[in-house]
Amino acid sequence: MGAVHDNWLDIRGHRLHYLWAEGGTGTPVVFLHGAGGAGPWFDCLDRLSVERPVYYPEHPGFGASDLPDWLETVTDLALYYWDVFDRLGLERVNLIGASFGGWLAAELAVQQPQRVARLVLVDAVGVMPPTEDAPDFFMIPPDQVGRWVFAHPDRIPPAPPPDPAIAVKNRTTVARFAWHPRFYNPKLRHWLYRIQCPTLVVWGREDRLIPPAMAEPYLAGIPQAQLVLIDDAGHVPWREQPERFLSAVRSHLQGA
């Protein structure tokens, strides 16, 4: 793996905040986090390094990164991040998109299918509503999330508090982009024949935030989707099941 980078970008006047690794010299991979944050450089990410340059960026309003008032839709932040790429040189990019970045992919893939060499949907929102017997993610308290987000929470080792203040201002771009409609755009599912790379859409199969059902639509919609169930996992099955998590994700992105 390489050494990780600490780096900012001035994109027409705002700073974003990114992280990447620079080892192999494959195809790049960026990936993009969900609604609860980039937070630190993670296991899976180290070793995808080994293979490919890994982007790691704070989308705009989370973290450290700035928020243009101009940006309103995922729609917009997904016009960003091509400007994002461009300053970058990443001509051809493999997506990784979890949850809330798995929609940003989605709608990345959409907008410029040429430039999307292999896509990866993670437990994403994006195309249809929340089913009535999931959370509000607004509602949760800080304390309960472990319990929707882990198929098995005694098992993840507790991770520290996060900053009340980056906290908040997470919850309040969310908020922004996904309040209304929640947590979809319901034009995506009409679009997404337009995306042509092969796609591999993973799922905790014991994800009670966003439940497996909810890859139905990106199943039928992209041409060359197919499904990985990962067992004994929730909305993050990069961190609980690791290595089932970066097998499938390897093997999809070497085209096996």
Given for the second form:
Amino acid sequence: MGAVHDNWLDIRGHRLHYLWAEGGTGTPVVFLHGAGGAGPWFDCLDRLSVERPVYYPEHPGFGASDLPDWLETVTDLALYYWDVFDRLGLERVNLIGASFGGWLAAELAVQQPQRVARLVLVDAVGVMPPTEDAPDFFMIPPDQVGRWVFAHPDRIPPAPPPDPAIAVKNRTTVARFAWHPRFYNPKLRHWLYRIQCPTLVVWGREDRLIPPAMAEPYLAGIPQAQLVLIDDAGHVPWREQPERFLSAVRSHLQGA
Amino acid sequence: MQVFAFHLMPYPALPEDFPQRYGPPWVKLPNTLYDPKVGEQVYEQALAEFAQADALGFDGVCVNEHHQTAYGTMPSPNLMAAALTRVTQRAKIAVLGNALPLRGNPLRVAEEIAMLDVLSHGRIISGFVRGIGAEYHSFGVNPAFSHDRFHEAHDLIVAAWTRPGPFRWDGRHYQFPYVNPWPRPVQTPHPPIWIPSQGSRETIRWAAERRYTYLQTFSPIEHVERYMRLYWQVCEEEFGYTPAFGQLGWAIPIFVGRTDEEARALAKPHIEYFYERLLVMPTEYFFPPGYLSPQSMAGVLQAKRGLTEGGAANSIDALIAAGRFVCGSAKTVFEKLAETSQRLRIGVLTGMFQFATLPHALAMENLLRFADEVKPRLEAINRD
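Alt. form predicted together with the partner chain, vs. the form predicted alone above:
Zooming out: every chain and molecule, the one shown earlier first.
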């Protein structure tokens, strides 16, 4: 586990902000955040960085990163990320994508399957419309999102309120990419067969925001996919059950 | 002043407990509550009120666009405007307006407004709006591109009316190999364009630059005042001209009774229903992400401002005090409208004479009394 660095990239005139930590000699991990934005570095990233470098970028249009005006779809966003990986010198990566970031990770793995060593999709959107029992994300007042995200909101220590300007920026960027169709790319399921690497589909068993039924098209479409359900966890299992989450992810990344 | 009569065609027969059972009357209010037999009456009565306004010498009549709501049952203002070309003789017909980002194809708007202008012998006023936030939920249109699509659709429509066709259009959001609408509008260079808005500096600057009539809708008087002054100031300081009275418009519900007391007693349940039950929605409906500029949105979220304010603020006394409703005897109504219009140099008044559940008979009396006792005196002021 190394020091955490706070850096910027200039991608053809647009700034991208990322955190990263040096680690062992394994293939680097890139953790792709969800609709809520990146927020600070967190414990699971630290522990993953024992074996390999870990990168934690803020997507274009989120947090401190710029949004090139012409990026309009998650497919565009994924193409953009190959420039980011090229600039970081990441020839092959392990991708962990959470929620909205899972959609992005799946698109990346479809685009350049040979550059993805292992894929981890965590409570991921992207491949089918929300099930009937899922809430409409854009109808949830921002201060009530926590009730949908956690299996046990009462056990989560209160977080400091986000910077309102950043919260607005993140939500607007999410709308840009996910308002219509709502959180999925209708084409994506037809391309999942291209993903060659072993893929772990991790889901909080009690995820009410993106219910576990939404894992099915990923499991059906990706040739080497397996499901791990995490008990007592909702939409962000690395926060509610970090040990279970880490153990599943670590064993999946082993050898990569 | 020019005096117009505006109508939302609201649905008047919701169950008494609809807010408790279903929430706000936008987006998700089940359409099984809509009875087409009631709907027939709503349209018939509204058209009769418009015909009466025309006969009473109003300068114009106004329709607008709302989707999937009991607030206003007029998803296509152009259809209603077509009916109005048949039931009115002289009045201008103001479509306030087509919600451009919600329309898939702006050329249809260019065509339909041109059709209406021909059909009405040049009586059309073409309003353009973005649509209410809730309608981005209802229509699956991305609010993050709302401003962009509005501006490009506007540019395309004006070009379609004024540039000889056929020509190509290769925009960011719209591409057409042949823009060449038949018919072309009667009015030259095109029907007057009005911009109804709840107010923002960007919109005002945009409208002032183009000399479009800016219409402040259903707002507290302090907002009317702020934005009318801003429009005036932007015209003079940024664009170097003095706006005509006809460039400043004010949309407001109005009720005229024999006395102040009678007017208040008759209007009370209906105007309170309008503000308290129909024009109400949570912030997530009203301001979907991207609908406002980031600066405005951060302000809105911090102030927890939506159309969620209820209770005392929507009592008739509070509404009148805040200038969100003008109500009283003809004398009271005239004085209020004249004072505000003269102070703010407003030259267009679009009065809403039927609101929420106000019965047709009362709406007709309201129009009649306004036309007899208020309108002639208002017409004498702020004329271009």
